[in-house]
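One chain follows as structure tokens, the form predicted on its own.
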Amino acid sequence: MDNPTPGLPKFEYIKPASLDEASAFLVDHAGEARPFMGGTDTFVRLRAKAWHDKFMVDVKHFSGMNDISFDPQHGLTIGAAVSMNRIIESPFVQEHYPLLAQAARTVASYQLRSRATLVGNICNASPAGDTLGASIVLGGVLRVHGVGGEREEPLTGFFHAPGKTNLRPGDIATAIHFPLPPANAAGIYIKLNRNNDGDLAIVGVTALGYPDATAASGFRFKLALASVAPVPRVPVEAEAILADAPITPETIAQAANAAMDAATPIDDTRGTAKYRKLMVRNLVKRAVNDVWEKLQ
């Protein structure tokens, strides 16, 4: 029988002097080194040999990886090392993305978010990850280093399957920004779990509302489906008919309807396809009616 509780494997600590050096031991080390920032996770996968690196590279101390930075102009910046208690706490986040300090809220315990962050919960590109909805809804950008130099990448189109996205080797993600938030914005994130302790989502559904004159309704909707599909899934339909009608509730009901066509999901321990689907789309219907009260 394997050891149920296995100790971590060896590893080398790297420390670089700085990016450049960083990216060019992640591309001269490629299969085996891995940027190391909160290791919430990557301690968990080396423990169970679901990762086999030889080399952890520590980049959460370069310059403007631990800050957090807020322009009336042009919207936040949250360096990646940023724990995600820091975010929640953050006044520039309660005062202008409060929905991400929600979505941050409901990562693990108080103990695990004390280490983890938004940009890995990110680049982790789980389905099930709390904070990806939140982040795509709001525009979020990632800034990248790599060895061609600084780049941005959006998160839509990011994620391709569970843990791959746009990153490449010697990619280091160093920061997200967001833009500011709509006018009049309101949202929630709705994690349906086995308990209330942190538990992974079987269903995560978020939802950012916003008045706006150019939509045949007074008003946007963007949503995100979480755990329902190998990536982070946009209802694009779902988004339209709240866009083209009159917000009622049997336009809520169609928008939930077409949200539960377009999630994809498995059957696993936590709940089958069939049962992730029609939570979908009970949780939709449930947050547009919520966002669509605030925002009235």
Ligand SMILES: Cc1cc2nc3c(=O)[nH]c(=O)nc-3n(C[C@H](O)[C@H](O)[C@H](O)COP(=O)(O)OP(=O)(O)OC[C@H]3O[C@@H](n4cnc5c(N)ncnc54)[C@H](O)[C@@H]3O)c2cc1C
Contents of the next structure:
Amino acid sequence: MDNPTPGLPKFEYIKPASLDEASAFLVDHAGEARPFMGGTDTFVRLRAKAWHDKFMVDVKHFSGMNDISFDPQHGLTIGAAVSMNRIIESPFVQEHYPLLAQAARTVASYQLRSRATLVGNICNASPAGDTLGASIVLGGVLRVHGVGGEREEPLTGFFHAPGKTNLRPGDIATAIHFPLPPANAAGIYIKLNRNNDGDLAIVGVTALGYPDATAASGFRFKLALASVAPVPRVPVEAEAILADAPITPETIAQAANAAMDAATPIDDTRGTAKYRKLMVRNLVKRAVNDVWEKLQ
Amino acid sequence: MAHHTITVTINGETEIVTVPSHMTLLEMLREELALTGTKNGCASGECGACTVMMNGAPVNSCLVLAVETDGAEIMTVEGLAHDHTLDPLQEAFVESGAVQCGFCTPGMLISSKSLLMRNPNPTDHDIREALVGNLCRCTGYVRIVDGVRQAAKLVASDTK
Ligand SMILES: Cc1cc2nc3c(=O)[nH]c(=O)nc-3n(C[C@H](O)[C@H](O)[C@H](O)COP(=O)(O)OP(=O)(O)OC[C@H]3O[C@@H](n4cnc5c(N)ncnc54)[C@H](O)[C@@H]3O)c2cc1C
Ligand code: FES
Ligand code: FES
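For comparison with the form predicted on its own, please write out the form predicted together with the ligand.
The next block holds the full complex; its first chain is the one shown before.
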């Protein structure tokens, strides 16, 4: 009989002395080494024999990786190794980016969030990642150290497929930066799952709204959908509808339908494609209504 | 295969252990240090039976590498009682019938301990939220929530 709780396959644990050394090692061992953060996705994949890496390259100890800082002019910077719990408990996040804290709180369990990181959630690029939507609508930009030096990766356009992003061998995300949120913004993340807590999303809807004089409706809404496409999906038509026509129950219903049309889900153990599409419509309606009420 | 010699404080005692890279904290505790109070239920972060405190925060020890605990402070269920006196949580668990087969209990106790450390006066909702990552196949949870609530009261009355 298979051991139901197998140990980890053999690998070497590497703790490089510098980011340059880490990137160089990752490039030299492309395909058999990966950056190691909280390990919560990595261990499960290794045990399931879906991943076969020979080297785990720990990158949590570098300078700045464990810091959260807020600058009232420029916004919030979260080091890549900062755990979800520290983000949730950060006064900066609670005051200026409550949506991020709310989304992070829906991830798994308290003890898992002591280790799981926001940047790991993003780099892992699962369509079900609960914090991807909030990170996108809040304008998150990853800071990346690669063999060619430092660069920035805005999350728009970052995700290509499950597990596939703009990151290349040697790349290490060192932090995520969020600009100041728009004035008077309100947001919500609605996660539909099989039980109330501790499960992956069947559908996740993130909505952020704020007054914007340049929009015909006077408001702009940023939306992101989880678990309904190979990547986090931004329903741009739904966003445009909410910017262009006065916000009424009819406009919101129309936007919810557009979001449903943007979703391209699959059937899996958590739900069918058809159910997911309908839930996108219902939950987008609920999310936009909720944000709209908060904006009044 | 690379081995690493680490120094880790476990329940207040300093241990020097040599571990292979791929050994988890859970395996080190159970198999190298004979601290078998911490349980292996799923080895995938789902059940919480392996929960221990690492530098003051509860973690799934099946998802932490032993080598990563170099320099860390770990508390396991064996570290809860002192001089043959049970922790108030352990007393309350016994009194409220929160233990049946006992497999989930070490993890439940550590998660509850962490909750009471950050929130000495939790609501039932807080308790349930803190225990989302700890599965129990016996009790139906009600008595576990009772136990944590009772422990919070015990601690509050002791410190008055
Ligand atoms: C029981 C369980 C429940 C879970 N529930 C949820 C849930 O409800 N919602 C949810 O969204 N997720 C959930 N997850 C998934 C996981 O916990 C999250 O995705 C977590 O945020 C991953 O972060 P990590 O730091 O552990 O990443 P790791 O496992 O360390 O890394 C994940 C991947 O990203 C890469 N990576 C990580 N950091 C970097 C970096 N700085 N630079 C470059 N690449 C990097 C790694 O190489 C690896 O490929 C769950 C996992 C488990 C085991
Ligand atoms: S054994 Fe670690 S969570 Fe189940
Ligand atoms: S008492 Fe048996 S699993 Fe909880």
